[in-house]
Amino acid sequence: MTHDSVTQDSVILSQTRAGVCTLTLNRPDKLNAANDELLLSLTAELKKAEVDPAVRVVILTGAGRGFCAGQDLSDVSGRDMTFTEHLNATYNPLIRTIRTLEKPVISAVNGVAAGAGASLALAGDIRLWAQSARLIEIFSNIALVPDSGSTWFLPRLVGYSRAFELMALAERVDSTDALKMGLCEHVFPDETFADEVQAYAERLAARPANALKLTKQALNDALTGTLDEALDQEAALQQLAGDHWEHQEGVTAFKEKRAPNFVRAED
């Protein structure tokens, strides 16, 4: 499939190609840090890739240097919003999008990653990360509580006590780290990162959709169920896979010994 387009605002750049769409936080004087506009722009971009039939996977990257340097203080600074009005409004919409997104979403982390921008990497479905890319929960040096899913998300990658010694001292983890401890999948090079997260997401785009957006519902449902549900919910699932025309497209492939072709023009 491939399916050329470029749109730009002042905070939020979207291209498909291949069936990747790739939205890029345009900030980079910021080092991306997150204003409400931008919170807004990235959500609503995320809902116009989920229904774009020309959109297999979502990249999610940052302009320049950095991929998200968390909140920018001086866009809140004053404002008569308390903090819990200020993430249900904005952060916590946006982490729902990404999670219930019926299209995998990779984290493109190539460069530092702080705050409510750690919990932005942590959120896709595959993370991707540059060789000098860094997180850090940097919440507690301004003696804030992580958010935006950082205390679900890290904890589940790395472990309670790894997540809490991270977020308690604030400690900045770099990629060979991170790596270790499964914060992300690949670290690749700087001057290759992006034509590296291009190809890997245009693999995952040649993958079954369908398929794929049943597997990551099983997932989700599954962190925070019971085996019995988990065991319930793929039966269901597995039926719902069973009738499309994806999965009689493998069988067909496969005893025809060939590769199967699981993208259609009217998908």
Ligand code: LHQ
The other form holds:
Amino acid sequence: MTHDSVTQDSVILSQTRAGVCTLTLNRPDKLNAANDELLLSLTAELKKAEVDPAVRVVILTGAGRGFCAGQDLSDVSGRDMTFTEHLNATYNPLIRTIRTLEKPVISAVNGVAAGAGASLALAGDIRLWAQSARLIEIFSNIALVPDSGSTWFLPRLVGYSRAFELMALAERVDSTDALKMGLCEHVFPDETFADEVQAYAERLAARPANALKLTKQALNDALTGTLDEALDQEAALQQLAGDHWEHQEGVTAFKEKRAPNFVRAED
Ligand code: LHQ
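Swap state to the form predicted together with the named molecule from the form predicted on its own:
Full complex below, order starting with the chain above.
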């Protein structure tokens, strides 16, 4: 948490403040619909944030009134790639990068999230929505199947049948229903959304980074494994957490009846 920085790129804006890196999809005229440049830049920016010691938390959000309207449909005709090749080259590395990133990623859904944009909204470790945000598993409107992780994320959050219904009917979910269904953790007013998200992210940034990295790894592994595997994984990762200075600091702070300081220059 040593310096603040801003870098500007045509399709992804990056700003780091108080340990929080905000990556903003920046094609507002198209509701941040994704072309290859946007997807590859976003993945590259995430990888940069992962190794930047000034970054402890990453926010993904959109410029303008949309979060992400999915694949840019004006950018798909005349491609010399198959759908499979396209997904494997762009969307899938992005989703894998988010889920394996060794720092918390917040999907800050400021507006409509449709198609692969809905998948991106679901892929964050934490999902914060603006009141006017909505999510549409819109793929079936153009007779495609949900991709970019939606088939994995959505049924885990809302159950099989609700996921199937949302996908089959391409029904839009507003923020009130999203909160009830568990598609997001918090909804904030549009007017204060960016500030609320930053404040939330700064709370996360003050938490023990190593413990959160290991927690993310454990939870992601547990989602696909057995109880036995989870117990073994917890025992192994607990050793890594327990051997880290953060643990000493947490215990010492408890004994000294003070707040722990989990942010150190050497991190
Ligand atoms: C757009 C888009 C867009 C281009 C809004 N593209 N311009 C697919 C294929 C290949 C491989 C990989 O995976 C995928 C996965 C997918 O993501 S498939 C799903 C693709 N996305 C869609 O089908 C969504 C299309 N957009 C919409 O249905 C609406 O725009 C939504 C419901 C998102 C928002 O509606 P409104 O709030 O009424 O906004 P709008 O429709 O007026 O859009 C504003 C502008 O953005 C407009 O441009 P214009 O020049 O007329 O102002 C749209 O054309 C443009 N835009 N989405 N995906």
